[in-house]
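The chain that follows stands alone, in the form predicted alone, written as structure tokens.
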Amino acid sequence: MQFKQILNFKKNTSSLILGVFLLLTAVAGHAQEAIGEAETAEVAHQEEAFNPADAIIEHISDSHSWHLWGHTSLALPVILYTDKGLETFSSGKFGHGEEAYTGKYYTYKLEKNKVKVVDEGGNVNEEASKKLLDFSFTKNVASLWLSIIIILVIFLSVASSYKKRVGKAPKGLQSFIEPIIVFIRDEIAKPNIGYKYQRYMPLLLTFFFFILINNLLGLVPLFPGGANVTGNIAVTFVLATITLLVTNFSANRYYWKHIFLPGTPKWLYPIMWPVEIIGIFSKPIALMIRLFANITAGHIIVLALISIIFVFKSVAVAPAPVLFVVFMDVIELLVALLQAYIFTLLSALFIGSAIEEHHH
């Protein structure tokens, strides 16, 4: 089946204009967010200088509220399971993170974006805090669900278009998504997995679009963007664990024979076994760290450049950091796509090596 993949000049021009607009919006958003954080720090600590490290860590870390603009934030639900029972309340009860909230069982306070139990004097009760199980709906969780909704809307719409337009050329969103799906099928799945590729296409497509959409949402500093989902090592750990499980549960006997009966003299087996077993886990660990480090590093660089303006407290130095931020945002757009591609490619490569048939 042949697919029409060439967009006309008008669509390309519109996409370019939209891309430039979104890029400038992102730069303005980064500046606005940094200004808001700087103003908050100035109000709270009049005598303290602006600390870029605090602003950067606050941006890339998870949070119990979602910053909207200025001093306005969207409060998210806090869900705690204590040794005395379940406790739920709004994160707005913490104010801007400076206030304590007395619940049904304990008094709680945020400490470095983590809910802690405190006593009457405001001191953290470590013993009680260790018993807390935090199931709160944080900013990263909210953004993760947002990306899931976007993926469902995209693919349900595309699937509906295929049913309505059987035998016809792709149109609209279908014409944009189809080349990407064909690319993942023909350039990633088939070459690396082989004739069994169809079984793993849903997984590979989910990996690619989930990572890509969350990467792009993370580049938009204004609501509903700004969450650092793929820069959270817990998220990349889960994605890498899925690759690990699928790879090893799909593996055939030749894969396990290579690990436990490698093609070396038998007296080397005690040395080779630990090496091979470490190799099983080192590959998904590399996947986890690569995605986490690249996305987090990009956020840190952009925010560090914007912070230069507030460190020098002068608009005169603004043009240089802003130009560098524009350049870095362009690079980050490329990295967002590249990291989704690399994670999907390596996952397909690992799965393919595990199910590869032995040839004499």
Contents of the next structure:
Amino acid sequence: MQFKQILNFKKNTSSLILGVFLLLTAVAGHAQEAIGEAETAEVAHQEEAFNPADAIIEHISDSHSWHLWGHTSLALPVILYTDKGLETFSSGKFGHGEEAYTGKYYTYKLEKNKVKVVDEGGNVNEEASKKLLDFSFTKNVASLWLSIIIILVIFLSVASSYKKRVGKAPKGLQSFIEPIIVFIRDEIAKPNIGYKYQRYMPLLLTFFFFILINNLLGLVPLFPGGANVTGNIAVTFVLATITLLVTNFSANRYYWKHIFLPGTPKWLYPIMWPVEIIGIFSKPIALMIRLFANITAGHIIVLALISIIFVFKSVAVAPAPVLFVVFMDVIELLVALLQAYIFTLLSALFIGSAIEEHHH
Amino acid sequence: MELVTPDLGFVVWTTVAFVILLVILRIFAWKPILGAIAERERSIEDALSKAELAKEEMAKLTSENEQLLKQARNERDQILKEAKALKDQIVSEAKVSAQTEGNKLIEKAKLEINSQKVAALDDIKNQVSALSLEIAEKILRKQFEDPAKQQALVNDLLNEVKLN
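Mind giving me the form predicted together with the partner chain, seeing as the form predicted alone was just shown?
Let us now look at the entire complex, which starts with that chain.
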């Protein structure tokens, strides 16, 4: 009994330390961002009044450059697939987003952070712009690859320590990761998928850690964090599509029978089929929207609170929003973990329901 | 609206990145990690069940040993008892045989003594009779050296016969 208490105490202490550490990083980060924004706001003030809605949308949207500090930004490569061929150039060519750049085939200009084709007069050519496929290495793409490098570094090192310490107790990072992996296996995969769980473990683990690391990176306001990757609908769309494909490709005949020959009277089939087919897609769509909305909403709230300072144009009001921001960041830490867990859990649940054996 | 419209470029980038991540992790991370965890769990399970088995074996051995010991003790007691009985029997048998042998010898001796005594008495008798005859002869010879005496005796004897 006493031993148990000691264990709990130890657990609590380590999580407390982690929490305090993350809190401090968050506070420091937001302070930094506030300073950066203050400068931009000053510049903006000279031109026009501060518009919090635009500022927030700009922060949670993708960008062709990565804002580092003050007026310094990292120019990222622009990769365009036009109807005439591939075109690559640095986004630095756009200046601070105001200048037009003439490439091999067209002249391009940034409009609301989107690359558009413009004619000589500087007017947007909507028709040509529609044909433009933008595969640019944007801020989100850069952050995505960064998160992948972080994940690979973590898990390849953990895997190597498993190879080095065969049959021994886990140590260091390995002992931090192992309970999470065992949790996903025993609490998410096994109860929801059943005895075939091993096939889906790699996908579920990758989902969980990919979402978690990206959520946490998104909470760090400084470079190299701050990109809104898991709060971007494209990312959640891809993840949900993978769940959709895996669910339907591993589905057994009971799943399809339930969709096309449900236990309702036959004359109801014309009504049931559309409902069931919508059901196939509504589940992953719910997944997509849940993750996107949760993460984006968190970012919007934090940015809105920070914007209060600029709306009032006073440092005196700053303590109150900063306090709320800290509070929100702590909640966002929970949400980051929770959303990773929920996405993984629901994916497991959908896969499990598609491969479930029915014994009639 | 722009916020909720998936951008094609980013969709492609995410798909490529995620698939690469999934493949690399699946081969180089999840397989060894999950394998090692499962292996460790199995070995722990094995070790526990083996320990349990060893404990059972131990208990069995101990009880077996005890049984063996008990059996050995019983056997020893029995052997001792048997040996004692045998010894007693042998001793008593020996006693009985010795007694009878002794008795037989005594009987034999007695018979011998008797026969010897009879023989000796016979011998003495013979010798006494021989001696007596000799003495009698000698006396008679002495007495009948005189023929007158002989005549007198014959006359006596004849007289006696006539009377009859």
